[in-house]
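One chain comes next, on its own, written out as structure tokens in the form predicted alone.
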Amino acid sequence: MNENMRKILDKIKAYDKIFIFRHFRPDGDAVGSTKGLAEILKLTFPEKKICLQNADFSDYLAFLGKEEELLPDEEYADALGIVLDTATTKRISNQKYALCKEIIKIDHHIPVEDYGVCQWVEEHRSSTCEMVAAFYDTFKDELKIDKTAATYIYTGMVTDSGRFRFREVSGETMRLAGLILEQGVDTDTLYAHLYMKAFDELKFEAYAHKKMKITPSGVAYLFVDKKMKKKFALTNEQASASVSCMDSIKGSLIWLAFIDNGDGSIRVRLRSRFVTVSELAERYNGGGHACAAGATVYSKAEMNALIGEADALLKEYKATHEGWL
């Protein structure tokens, strides 16, 4: 047991008010871990005030239910804040987190910034939801869980692990997934919500396959501009998902999706097999995992520079490694 797990539970027991935060532009792990932990704590400590306090939401994950409205500033002063799945404070969705009396950090990203009175960071984990599952498993004699909490947690485990395909998935991941499934998760309905697509989304994917490009060294990339988003009525989330259209190209170990946010910034999703791309993302206002990261650029020139660096990175990797596909 990580010693910080006990410290976190002791802090939770010491506070009557607990606010839970995550990163902006939330994915399945951010939503699942926050909602899952909140539900466990509500079941275990019904006398406490436990609220999710986030400033933006995910349309893609709206099927998991609504969240609480943001509370007035004065409500935070005597609260414990728990921030999940967020490596740096600037990425926390609701910056009111800083008004909390104390902060706890629970995360599985590469450590970038230390914050909070207690930090539980395990970058080898496949998801923060896996950590929440481990937290429950460690203290299951003290904590309560139900089907709803388990569904939230399993959602994040499935999505952040690429359906249990990524390198961080371990035997422990699968053991904890089994423990969570035993709570009665309806996987048929869950997978339908996560993976069924509207007809227009499929037409966009076909169009994306026509528009994607590849560098001399094998970096696949796609730029989803405002015109493309309008043509297919895409949300930013749907446009960002286009990165998965490029994940099965032989010889392409790095793939990039650039999404015009419409505000002068371009969101970048970086994915890879074998090659570490997190350091590249960090040079462009981002970060993340070794093979899955995000970044932001602010011009076509900057976008092209990132593509060029990715091409050089892949060229060097291929020249010095064997066994890649």
Second form
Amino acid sequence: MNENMRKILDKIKAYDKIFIFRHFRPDGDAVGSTKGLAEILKLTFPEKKICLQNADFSDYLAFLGKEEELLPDEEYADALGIVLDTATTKRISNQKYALCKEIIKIDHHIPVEDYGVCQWVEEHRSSTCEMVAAFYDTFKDELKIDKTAATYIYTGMVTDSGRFRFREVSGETMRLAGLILEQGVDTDTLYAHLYMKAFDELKFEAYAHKKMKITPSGVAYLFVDKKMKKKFALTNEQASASVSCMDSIKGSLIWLAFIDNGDGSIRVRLRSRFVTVSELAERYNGGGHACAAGATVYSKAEMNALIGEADALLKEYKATHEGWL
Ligand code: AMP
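The block above covers the form predicted alone; next, return the form predicted together with adenosine monophosphate.
Below is the entire complex, every chain and molecule, led by the chain shown above.
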């Protein structure tokens, strides 16, 4: 057991008010871990005020239900803040987190910034939801869980691990997934939500396949510019999903989606097999995991420079490694 787990439970017990936070532009793990932990704490400590306090949402996760309204500033002063799935404070969705009396960090990203009175960071975990599952498992004599909490947690475990495909998935992941599944998660409905797409979304995917390019060493990339966004009436979230269109091209171990944010900045989503791309992301205002990272560039020249660096990285990888397919 990680020594910080007991400290976290003791802190939770010591506070009457607990506010839970996650990163902006939330994914299944950010939503699942916050909602899952909140549900466990609400069930276990019905006398405490447990609230999710986040400032933005993702439409594609609306099936997990609404989140709570933001509370007035003065409410934060005597609250314990728990921030999940967020490596750096500037990525916290609601910057009012800083008004909380004390902060706890629970995360599985590469630790680039220390924050909070207690930090439980395990980067070998496939998701923060896996950590919430481990937290429940460790203290199951003291905590309660139900089907709703398990569904949130399972959603994050499934999505952040690429449906249990990524290298961080361990025997422990599967054991904890089994424990959570046994709480009655309806996987038919969950997978229907995760896989079914709007007809127009598929039309955009077909277009993205047509427009994607590949560098000499095999870096696949796509620039979703303003024109493309307008043509398919895409939200930033829908445009960002295009990164998945390039995830299984033979010989392409790195793939990049560039999304014009419309404010002078371009969001970069970096994905890879075998090759570490988080350091490349860090050189372009970003970070993340070894094989899934994010960054921001501010011009086409910078975008091309990043593509050039990715190409060189992949060339070097292929020249120095065998058995990458
Ligand atoms: P994304 O492509 O936005 O889904 O990001 C992939 C992973 O990298 C996620 O786990 C993000 O939390 C992380 N990430 C994205 N952007 C950044 C950033 N600027 N700094 C640190 N981590 C990031």
